[in-house]
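As a starting point, one isolated chain is supplied in C-alpha cells, in the form predicted alone.
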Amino acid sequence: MGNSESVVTPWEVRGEVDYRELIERFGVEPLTERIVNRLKVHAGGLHLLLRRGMFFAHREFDEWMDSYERGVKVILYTGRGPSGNTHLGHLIPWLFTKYLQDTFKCELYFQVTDDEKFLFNPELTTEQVAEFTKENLLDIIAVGFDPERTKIFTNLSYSKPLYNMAVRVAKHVTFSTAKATFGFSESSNIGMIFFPAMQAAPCFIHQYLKSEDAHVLIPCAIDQEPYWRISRDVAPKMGYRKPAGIYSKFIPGLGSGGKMSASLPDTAIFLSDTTKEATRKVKNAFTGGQPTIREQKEKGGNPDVCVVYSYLYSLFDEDDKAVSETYESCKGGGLVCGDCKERLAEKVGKFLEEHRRRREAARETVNKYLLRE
C-alpha cells in the first residue's frame, strides 16, 4: 500500500488505512449511488452507516439484490471472533446486518470463530476462549436478530455439519493459494492453514443442511474480505453461487490514529464498559480543536481529524442537519471541544445503557438462537 506503516489484514489492522487504495487492492467494487438507492427502495429507508459512508465497497451485491428480486433464497452471514469483549467496532457490521434482516426478511447465518481466535493467538487457552464467547453470544443478541431467522454457532460446539463443509472447501484450495492470500510460513501452525477452509463453510452451509439453491451475502469489514475471495473461487467447483459482499470501514480509536482495537482498552469503548468508563474515554479523546478555547474560537477547529466528531457523524447522531451544523460551527470557532465531548459522552452513555438492558434479556433467549449438533 502507499503507506508503508498501514497494514490491513484478516488479523491485523494499524496505520492510517486508504480505503481508495483497499478497492484497488482487493478487487472490490465502490458501494455507487446507484446501488445505494436500489436497496433505499427496497428498505423504504437508508441505515445511517450507509447515509455517512461507513460501508463503502461490494461485491455483487447488486446481483444478491437481483437474485432476491427473483425469488431466489437469499441469505446472510457475518460472525465474530471471541479474543475479548466486544466494542463498538465490531458492532458496524452486526448492525447493518440487522438492517438487511429486517428489509429482506431473510435467514442470517452467524459464525463464532472460537477455533480461530485459540489457533492464531499463542497467549489464548480453550478455556479463555470459551469465557469470551459466552460473554460475546449476549452481545450479539442484544444487537436484535430476529430468533426465528437467525442462527449462531460456535465452531467448536457446531463442528460436525462445518467440517463436512469445510473439508469439500479445502479440497480445492491448494496450500500456495492460502499462503499468498494470507501469508502463511512454515512457522503456521496447520490448523491456521486449515481455518480459511472453516471460515468459507458458513457460505454454503445453508444449501448443505437444506438442499437448495441460495444466494449468500456477507456484511463485514474490509479485512476480512481475503476469506471470500476464497470462497468465491471454490463455490462455481462445488455447484453453488458465489457469495456476495458488502463491506464496512473501521471506527477510529479515540486516540490520534488507526482503528479501534481492544489490544489499546483506553481507545476503545467496549460495551461492557460503565457510563463513568466511557465518559472518561471519551474525554480523553483526540479531537481537531486548538490548543485553547481563544484559539479554537479565532482559527476554528478541523472536524475532518477530529474523533469526537467521527463517532458523532458515523454512529451516533441521526440527524443529518444537526451534524452538518456542528461541522461547521467548529470550522467557524462556533463550537469548542469540551462541547462535543459532553453531547457525544451523554449519547454514548445512553447506548450503553440500552445495550445492558438488552445484554440482561439475552441470557433468557440464547438457546433460541444458538445452534449445536
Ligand code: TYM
Given for the second form:
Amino acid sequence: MGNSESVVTPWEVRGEVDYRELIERFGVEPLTERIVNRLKVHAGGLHLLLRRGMFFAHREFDEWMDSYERGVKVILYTGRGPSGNTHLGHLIPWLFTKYLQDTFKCELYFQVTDDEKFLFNPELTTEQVAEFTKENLLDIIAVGFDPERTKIFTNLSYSKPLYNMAVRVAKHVTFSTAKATFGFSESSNIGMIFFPAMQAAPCFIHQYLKSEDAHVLIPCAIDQEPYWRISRDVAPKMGYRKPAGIYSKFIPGLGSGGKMSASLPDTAIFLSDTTKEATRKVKNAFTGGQPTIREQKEKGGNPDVCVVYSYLYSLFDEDDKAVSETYESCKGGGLVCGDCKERLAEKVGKFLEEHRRRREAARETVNKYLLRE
Ligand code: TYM
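Next block: the form predicted in complex with ligand TYM, after the form predicted alone:
And the full complex, kicking off with our chain again.
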C-alpha cells in the first residue's frame, strides 16, 4: 500500500489515491503519448477522457491494437455490479467503451454481476438486486452501444455458459491466490471466494461460444484490475490470449476527498437525480475557493483541489480554451465559486435530461441487447 491512508480494491476505494504509485503496485503500464496517438489515428480524434488524462494506465493495449491491425478478431468486455442506482462515475468506463466500439467496430460483452452484489452485500436480497439490475440495464443501454454488436447478460440469468467457463477458470486458481489478491478470510462466504471466476469468465466467453480466437480488451476503472491479474494468469493455461486492459482514474465525490460512491448519496450524482437534486448537490460541492468573496478576489482560488473544476475539466467542458481560462481566472481571483457551480450545474442538468430521454427509449430496445440461455 502506498500512503498509509490509501486503499484500492474492487470493493473499497479509500483515501487519497496516488495513481503513479498504483501503476507500480498493480504492475500495469502508464498510457503513453505514443499509444494514445496510435489510438487517435484509428479513431480520427481523441475522446475527452483521454485528452484530459482520465484514462491513465493499460495492459497490452498496444498489442490489442496490433491484433486489430493484423486482422485478429478484437472484442471489448466491461460490466456493472447492480447494488444501487447508477452514478456518473460508473458511466466513465462505459462512455469510453462506446468510443472504442465505434472506433474498432467490435463486439462488446457487458456483464451485470447480480450474483456478486447479492453475495458481497449482507443487506441485499435477490429481489432488490433484480430491481437494481432492471434499472441499471436502462442506463447501460442509454449510453448508445451498437445493438448489433453488444451482448449484455446478468450472471444469474445467463449462468449456464458462464458457469461452464467459470469452473474452467476456478480450477487454476488456488484459495491462497484468491486470498492474497482479494483479501478473503475465514469468514468470507464460499460464494465470494468463487465469484472472481465468474468475473473472469467473460474474458473467454466469446472464444468458448464461437470456438474462435479473439483478443479481449477490458475498459474499466483501476479498482477492477485484480480480477484481470487472475484472468491473465489462467488464460495461457486454458489456451487463450491474455485479456488486455485500459484503466481510468476515479471521478471524485462532490465532497472533499474519496471517489464518487453510491454509499455517500449527497456527494454522488445519480443518473436518476432530478435536475433540481443534481443542482443542489453541485451547489454544496467542495471547492478550492476562499471563505469570502473578498478574499477570493484578493488571493485567488485553488483549482487544483477543486471538485467543481475537476468535473468541468474531466467530463463536462470540451472546450480546451474555456477550461484553461477558468483555471487561470480562478487562480487570479477573477472568478467566484458560485459562477463555476452555476456553469457546472447547467451542464450536468442538460446531460441528465438527455440521459433521461435515452433511458426512456431504452425500455423499448432492452430485449435486443440481452443474452439469455
Ligand atoms: P461497479 O458497478 O462497481 O462499477 C462499474 C464500473 O464503473 C467503474 N467505477 C468508476 N469509474 C470512475 N469513477 C468512479 N467513481 C467509479 N466508480 C466505479 C468501475 O471500475 C467499473 O468499471 N464487479 C464490477 C462489475 C463488472 C465489471 C466487469 C466491471 C463485472 N465485469 C468488467 C468492469 C469490467 C462492479 O461491481 O463494478
